[in-house]
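One chain comes next, on its own, written out as structure tokens in the form predicted on its own.
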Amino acid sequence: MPISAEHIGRTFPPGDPQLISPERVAAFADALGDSDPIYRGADALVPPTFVMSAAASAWQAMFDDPELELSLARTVHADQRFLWHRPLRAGDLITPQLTITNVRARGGNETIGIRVSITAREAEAVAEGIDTGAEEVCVAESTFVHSRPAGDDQEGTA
């Protein structure tokens, strides 16, 4: 069955958990052409848009769903927007997992909508055994336009 309404609240297992080094900062912001000196060192903090990075990691679990039957190659991501709770650090452990929020069914288009949470615990923390868990510090919605190839219109709304 394809991505319809019923598949609303679906939340995928948690990905793999990514290490925000002060490397892959100063790297990020290199390639935004900013120099601003907060983006490096031990302490770095993290340019805002770098969580795109996490959340678009956890897109994939959505699109390698065969009951969803989604192609990546039809797909427009049409909107993206971000609600934070506290800024990244350099030493954060980020993990995203993604729900689907709203699908809707128009003629061979579906309209899905998403939510990627974005949980940090401080990696040395947990590589010291003294982790104090995770917490939201991000999260991000995005809107996707999925196209059915010719001849596979579903109708149907959510």
Contents of the next structure:
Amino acid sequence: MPISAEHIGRTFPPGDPQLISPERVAAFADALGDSDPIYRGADALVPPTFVMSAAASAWQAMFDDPELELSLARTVHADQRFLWHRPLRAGDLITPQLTITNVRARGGNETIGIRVSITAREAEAVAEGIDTGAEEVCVAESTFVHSRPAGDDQEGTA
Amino acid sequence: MSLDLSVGDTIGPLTVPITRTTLVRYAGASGDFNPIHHSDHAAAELGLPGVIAHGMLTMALAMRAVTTELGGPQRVVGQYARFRKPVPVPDDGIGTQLQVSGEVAEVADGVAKIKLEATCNGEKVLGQAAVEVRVD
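How about the form predicted together with its partner chain, since we already have the form predicted on its own?
Every chain and every other molecule in the complex is listed next, the one we just looked at coming first.
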């Protein structure tokens, strides 16, 4: 059975931890044409939407779930919301985890809401064994519009 | 230190050129390699007139207008936008231009809500775009 309201609340295993290196931060700022020195060097802060790459890496777990019958190629990203508890920094080791928060079916389409929670540890503290645990630093919420393949319309109108 | 923002204060305008090279750099930096952002063929298969910019690039550039004005991302606590219209980026050596401007719509409970407008060729490409920043 394809994705339905029954799947609201499904949480997938967290993705792999990703290190935010100063080089990745600088490359991201360069791509935006943003020369602000705050985004350069070992203690760089991170442009707010950089966290999207980690959030999007967590989408894969949902699209890979065979029960949901989803295809990324038939999916439109309709809106995006971020909430930050603090700015991310170079040296953060971040981990994304996805939860399905909304599913509405209409005709051959589903509107799907997801929430990706991003937690962080300090990479250096982890390496030195003095890490005090992960804290949530950001929440990335997305709405997708997914179209089912022709002939798979639950209302039989395809 | 508190930030002095009042309803009606404006941000920008910031005008940012977007070329195919911008899209390639953003794809590499963000890890978003959807071919509709670099291949006219792939874009045409989805019924688009040609390559379009990543929605998240548009959102990132809209945010750049705010962080430039505030001196960094430290006070940013929230952001929202709908991806309303695609931003076509022709391969003609010129590309396109995104224009971003903002206005403080509300200040309450230590948070200012800045409404953003992002336009390309005179059309609004983001819907209900807004950023929330801490002011206290």
